[in-house]
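The chain below stands alone, shown as C-alpha cells; this is the form predicted alone.
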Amino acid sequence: MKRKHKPKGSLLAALDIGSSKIACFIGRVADDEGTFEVLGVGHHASRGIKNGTIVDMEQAEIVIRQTVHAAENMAAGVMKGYPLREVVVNLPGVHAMSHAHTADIQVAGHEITGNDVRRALAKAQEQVVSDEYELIHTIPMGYRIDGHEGIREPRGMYGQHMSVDIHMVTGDIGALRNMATAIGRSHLDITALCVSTYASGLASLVEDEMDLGCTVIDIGGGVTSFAVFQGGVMIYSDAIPVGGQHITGDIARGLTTALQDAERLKILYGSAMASHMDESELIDVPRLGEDDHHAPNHVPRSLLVGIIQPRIEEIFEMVRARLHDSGLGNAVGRRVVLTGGASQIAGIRDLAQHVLDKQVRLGKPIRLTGLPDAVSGPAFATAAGLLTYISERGDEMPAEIMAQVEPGSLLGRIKYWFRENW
C-alpha cells in the first residue's frame, strides 16, 4: 500500500516512557520520502515507573518534563523558542492486546476506493469499542474480493464483495489515563499512541524482513515485548512483564551487592552464554552496605554468568511459548531481530538462536538521520520508531479512519465523537 508521508519540514516529537529510561526525540521530516532528521534528543533514568506501569505519578511527571526540556534545548535553534506541544507516545506491550477481525462490505461492482477500505475498517472498529479499553491500531493485513485471496491493495479493483482481515490492538484504559495525565501535566498533548514493539520493528527492520515474516523481540528494563511482522505489516503483538531490571535484581540477590553495582557488573562482565574462561576470570563484587572498597571481594565470572543465563533463557522460553500459543504457525518466520537495552548483553544472540531455533540478529534504528551516537543503539529503537510510525503509518490510527469516512456514515461519526469525548 502506498503510504502518505508527513510533509517536508514537519516537526514531530516522540516520547518513549520505559521502565528504565524515558527518551524524547524531536525530528523534522527531511525529504518527500518521509525520512527524519533528528534535531533534539533527551533521555533520563525513569522514576515512578515499574514493569511498564506508572506507580508514582509525581515522579514520572518530573522525569518526563526533564527529558522533554533536554530535547527542546538541543533543538532550540530550529524551534525558535516555541515549546513542544504534541508528542507521539509508546504504549507498553503489557497494557496492549492483539485482536484479529474480518470485516465484509458490499461494493456492488463499482471501482473500490479508499473510502470503501475505510468503511470496512470503521465497521470492524465499531465491533471492538468498549469502556475498558481504547483502540490503538487498526492494521489491514490482507483483502479478498469476491473470494479471491492474497490482495494487498484493493483500490482501483472491481468486485461485488470485499473482505478485509484486520489486526486491531487495544490498550488498557486505566494505564492510558495515567500516562495521559502524567504527560498532560507537562503541558503536552498526545497526538498518537503506538505499541512499543511496533515502533521498535518500524525502526530496526529492513523491508524484506517485514515482508517475508520476522519476529521482533524488544527486551526493555521491565517488559519484554514482541511483535510478528509479515506482508509489510504487524500481524500480532504481545509482552511479558520481565526484562533487564529483573536480571539486575537476580545479580544483586545472588552476589549480595547493591542494585547499581549489579547493573555495572552486568554491563561490564555479563554474558548470556558461559565460556571456558569464566572460571579463571575473577571480578570484584562490592559487598552490600560496606563502604570500605579497599578490601576486594573477588568471585569467578562464572558465578555472574550462571545468574544471568537462566533468566534470559526463561525470557526467550516465555516468548517462544506465547508465539506457539498465538496459533500463527509459519507466519512467525525464521528470523528474529532483538532490540531494547538488555539486548546488548554479550552472547544474547547465540542464546536466542539456541532457545528459539531461528536466525537472530541484533537490531538498532536504521531509518533516521542525524542520530547522535549515544542514542543510536537498540535501547532507543522504540523512540526512533515512534517518529517513523507517525510519519508513515498515521492511516492506521482509529480516529483518523473514522474522521475520513465520508458523510455516508455521519451518524456513526457523531456516535464515535460522543464516545471519545464524553
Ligand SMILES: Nc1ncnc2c1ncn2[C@@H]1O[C@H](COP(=O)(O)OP(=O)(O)OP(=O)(O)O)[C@@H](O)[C@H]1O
Contents of the next structure:
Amino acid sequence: MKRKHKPKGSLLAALDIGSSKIACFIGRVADDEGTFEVLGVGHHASRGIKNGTIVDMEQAEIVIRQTVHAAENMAAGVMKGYPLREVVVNLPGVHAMSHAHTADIQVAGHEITGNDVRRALAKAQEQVVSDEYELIHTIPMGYRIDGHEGIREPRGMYGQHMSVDIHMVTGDIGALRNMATAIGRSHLDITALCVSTYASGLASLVEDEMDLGCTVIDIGGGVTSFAVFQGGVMIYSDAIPVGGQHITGDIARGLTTALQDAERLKILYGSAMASHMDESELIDVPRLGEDDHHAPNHVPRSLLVGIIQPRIEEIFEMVRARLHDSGLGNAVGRRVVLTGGASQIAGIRDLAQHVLDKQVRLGKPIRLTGLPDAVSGPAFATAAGLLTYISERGDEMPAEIMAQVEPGSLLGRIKYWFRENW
Ligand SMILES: Nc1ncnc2c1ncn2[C@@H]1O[C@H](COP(=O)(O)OP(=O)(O)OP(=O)(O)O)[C@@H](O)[C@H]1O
Ligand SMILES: [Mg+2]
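The structure above corresponds to the form predicted alone; please provide the structure of the form predicted in complex with the ligand.
First the chain shown before, then all remaining chains and molecules of the complex.
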C-alpha cells in the first residue's frame, strides 16, 4: 500500500530519549518517496534515565535541552532563527502495552467512507481508555465486509457490516507525564508519541519485510524492545528492561574492572559467539580502583566472551518467550532485523539466528540522506523512524482519528492527553 507523506519541504523534528543517549534529528521531506534530508542532529550521553524511565528530572531535562540546541544550531541556516516548537517523541517500550481489538459497525449498504472507518476506530478506542494509560497508536490491521476477510482498504466498497481488527498501543500515564515535563522545560510541544521499536522498524525495514512479516528487535542500553510487522503495519510490540548496560555491568563485575573499562572492553573485544581463537588471545583488563594502567590483568578473551554470551542469549530467550506467549503464531514471520546500539556487538547475528531460529539481519536507518556518519548506525534507528512516523503515519494517532469523527461523537468522553497537558 502506498502511503501519503507530508509534502516535500516539510520540516519535522524528532527526539529519542534513550537510556544511553538522547538524540534529536531535524529533517526535511526530500521527495515523494518519504526520504528525509537531515538538516540538524544533536546527540548526547543520557543522564537521569534508567531502563527507559526518567529517574532524575533535572538531569534529564538538562541533557534534552543541550541535545535540542545542538540540532537547532546545526539546522540554523534553514530554520532562520526560529526555535524548534514541536517534536515527535519516542515512547519507551517498557511503558507501552499492545492491545488487540475488533470493532463492528453497520454500513447498511452504502459506500464505505473514511468517516465509517474512523467511526469503527473510535469505537475501539473507547474500549481501551482508562485512567492509568493513554492511547498512543490506533492501527487498523485488516477489515472484513459481510464476513469477507483480508480487506486492506474498505473505502469505496459496499456492504452491510464492516469489522476491523485493530492494534492499539497505550502508554503509562505516569511515565508520559514525566517525559512531557522534562521536554516541556525546553519549550517544546509534543506533537506525537511513537513506540521506540515501531520507529526503529519504520526506519530500517524494507517494504517487503513489513508486508511479509518481520520482527524488529532493538537492543538499546537499558531496554530491549521488539515489534512485529505484517501487512505493512505494526501488529504487536513489547519490551524487557534489559540491554547493553547490563552486559557492561556483568563484565565489570566478572572481571573486577571499572564500568568505563568494561564498556571499552565490550566494544573492542566483545563477542556474542565464542571462537576457538579466544582461548589463546589475552586482553588487558585495568584493575579496579588502581590508577596504574601499566599493570593490568591479562585475561583470555574467552573469559570476556563467556560473560557476554549468556546475557545476550538470555535476552533473546526472553524475547522468544514473549513472542510465543503473544499468541501471534505464524504471523511473527521468519525474519528478524536487529537495531539499537548493542546490536553492534560481534557475532550477535549468529546468536540471534541460533536462539530465535529465524533469518536475522542487522538494520540501520535507510530512509535518510545527509546523515553524518556518527549518527548513521543502528543506535539512531529510533530517532530516524520518528520522522517517518510523523510524516506518513499521522492517521494512526488517536487524537487525529477522534478529531475527525462527526460532531456529537465520543469526542467529549475521551481524554486527550496532549490537549490536557499543554
Ligand atoms: N560497537 C558496539 N559494540 C557493542 N555495543 C555497543 C557498541 N556501540 C554501542 N553499544 C552499546 O549500545 C548501548 C546503547 O544503545 P542505544 O544507543 O541504542 O541505547 P538507547 O537508545 O540510549 O537506550 P534504550 O533504548 O535502551 O533506552 C550501550 O549499552 C552501548 O554499550
Ligand atoms: Mg533506544
